[in-house]
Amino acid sequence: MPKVAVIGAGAMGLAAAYHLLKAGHKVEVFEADAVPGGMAAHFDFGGVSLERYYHFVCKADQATFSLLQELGLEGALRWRRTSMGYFYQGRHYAWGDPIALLRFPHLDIISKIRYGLMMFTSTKRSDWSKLDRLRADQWIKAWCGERGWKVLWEKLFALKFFEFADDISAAWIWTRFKRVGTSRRSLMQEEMGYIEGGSEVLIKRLVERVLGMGGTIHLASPVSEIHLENEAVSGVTVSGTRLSFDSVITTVPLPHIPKMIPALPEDMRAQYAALKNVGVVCVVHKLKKPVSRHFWLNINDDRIEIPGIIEFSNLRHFGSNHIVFVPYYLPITHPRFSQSDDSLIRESFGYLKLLNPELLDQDRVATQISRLRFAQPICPPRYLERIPPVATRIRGLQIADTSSYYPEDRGISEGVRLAREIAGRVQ
């Protein structure tokens, strides 16, 4: 059986290793970080185990359900009624159901009907091939009109994608509408899920299974090079040591690939080099008071330079603590990406006080900041033609990251689904 190297110990890499070991392969996993999990890795937040970057489960996440059942963790899945809100120019509004839409005062009735129809048809749509050829702003404007775009979407896109805001695929935004739109208890009630104890529970079980089946996981072990010989993969270099492998699977962000594989053919190198990403600076506050009653709060306010917050404690219980994620999605060249932690803490907490004027400085218990250089792939129109195939023409080499399951967005379910397919191709 082939000896396989898996680069990256996030959910996708660990799931791939697990399925490879089940098939009888010899597997070694290499992770640059000191802990496994990737974007699902946890940290100790003053006695609370919390993810660096928020994750939630939707009812469409079949791959997650299947893996949890296979690992004996199906009992850890919890569902909770959640809600979405919209903070528009200084006021909170309910959002996410027909009544809230009708009551929203900043759209005319025609725009509301058009918006409602867009959301309804998005949950029923399955063929997205035409959407891959359209820009998201064009598609939304065609449904909602110019007023609907400006009130509901324009600023959110600008603060998520910056200079790329007018070059995002309609297929990408459609999948977000569909995934969240189909995760409902009823027309009037959204319902989201989470794993009791957080995503760390799934990561730990995968690590246990990989080690228990004879696999090896090397932490704090970045791979500096993947070696090719005669149009086939031959091994990797880790910490200055070259190791031989028959097959290599990499799950690190695709922008790393040109440097990681110097012998890559020039046409493949150009394809990876052309891909764009934005980073994220994720500020997490632990508070004594809630900010709102919503899990997800979209924001369009001239004083606030973020597109929204995720009040995670309105999904997963944390006792008396209230956990709020404040993500700044930014190109890594943006000055705010390298802004000091103290400055970001003051700024982000100031935003929370604008959202809830009853919050006082003493209500902030703790804050954690995480930075990721490649967090959100930029998926322009016709992205399906641009994204390199996972199974490369280099024998034994498969390359994937969160953009590889386009048009689906980043998520554990999509990653573990792709991991099963990747493992099945190793021969």
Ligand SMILES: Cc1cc2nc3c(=O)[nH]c(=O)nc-3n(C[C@H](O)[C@H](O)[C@H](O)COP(=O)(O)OP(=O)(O)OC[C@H]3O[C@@H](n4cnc5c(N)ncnc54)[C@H](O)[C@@H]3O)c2cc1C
The other form holds:
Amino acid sequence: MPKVAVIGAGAMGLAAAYHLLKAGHKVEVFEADAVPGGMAAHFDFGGVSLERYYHFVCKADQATFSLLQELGLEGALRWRRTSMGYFYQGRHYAWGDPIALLRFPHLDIISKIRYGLMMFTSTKRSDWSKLDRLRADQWIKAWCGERGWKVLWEKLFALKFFEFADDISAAWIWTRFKRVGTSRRSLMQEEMGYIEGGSEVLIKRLVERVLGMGGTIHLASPVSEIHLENEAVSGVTVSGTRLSFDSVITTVPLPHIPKMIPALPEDMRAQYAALKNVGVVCVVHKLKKPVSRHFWLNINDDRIEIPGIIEFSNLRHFGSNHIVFVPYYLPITHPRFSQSDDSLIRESFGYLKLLNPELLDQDRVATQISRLRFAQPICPPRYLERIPPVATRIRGLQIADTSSYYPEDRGISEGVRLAREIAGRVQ
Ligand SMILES: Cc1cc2nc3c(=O)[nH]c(=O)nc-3n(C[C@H](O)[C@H](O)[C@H](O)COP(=O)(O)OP(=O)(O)OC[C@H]3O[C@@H](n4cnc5c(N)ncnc54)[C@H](O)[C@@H]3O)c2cc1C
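Alongside the form predicted on its own that was just displayed, please also present the structure of the form predicted in complex with the named molecule.
In what comes next, the whole complex appears, and the chain from above leads the way.
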């Protein structure tokens, strides 16, 4: 059996290690952070264990359900009726069902019908080959018209993707419509899930299983180099020590790859170097009062420079406290990415006060800020041709990150599904 190194102890790396160990391989996992979990890691929020980045489960997340069952955690899945709202130029509107759409006063009836049809047909569609070649903004405009685009989408795209806003694949946005649009009890009622105790519960169980089957997890152990010899992988360097492996699986963000594998052939290096991401600064407030009754609140307001908030406690309850995530998705070159914590806290709480004028300064119990440089891969049209294959032509080397399951958006379910495939390929 080959000796396998897995780089990254996020959901994908840990799930790959778990499947490899089940198949009898010898596995070592290397994680740069001091804790496992990657994007799904938790922190202690004044006695509450909470994800650094909000996580919800959709009804389409089949691979998550299978893994939870295999790990004896199927009972930890909870489902809640959730809702969406839209804060449009200073006023709250219900959103996310046909009646809300019909009542929304800022669109004409034709645009509403076109928008409704786009959403409905998106949930029914399965062939995305044409969508891969189209731009998301052009595809949405073709369905909803200019007015629909301006009122509902333009600002959301601008504030999530900035200079990449007109370079997003229609296939990528379509999978998001489909995943969320099919997570419903009925046409009128959205339903979302979460793991009781948070994503950490899944991460901890994977860690337990990996260790229990004889795997090793090295925390605070960044891999600085992956070595190649004669077009095959030969090992990794960790904290200055070179270690031999027959097979290496990396799950770190793909933009790290050119630096991490200096011996990579030039054509492969160029492919990885061309990939783009946006980062995120995720502010999470613990409050004494709710901001709204919705799980998601999309925002289009000239005073507010974020596309929406996630009121997480409207999915997972936290006693008398209300938990609200305010994600600033940003290219890492944007000045806001390095804005001080204090000023981001002031600004984001100021936004929450605009959304709910009854919120007072004394209603803010605590705030935490997490930053991630590679939070959202940018998938432009024809991404299918650009994305490097997970199984590389270098023998024993597999390279994946959250963009490897395009057109699906980053997500735990797709990550653990791919992990099973990756493990199955190790000979
Ligand atoms: C704001 C936000 C919201 C999200 N919401 C949801 C949601 O609602 N539902 C959902 O399913 N998913 C959601 N996701 C996505 C989900 O968190 C990810 O898809 C998943 O956690 C990614 O797992 P991964 O193992 O592929 O990558 P990561 O979790 O990124 O793991 C990669 C690991 O590699 C480590 N690493 C990096 N460099 C090195 C190195 N040199 N050596 C060793 N280790 C290294 C990193 O520290 C990290 O732990 C969200 C993500 C974000 C950012």
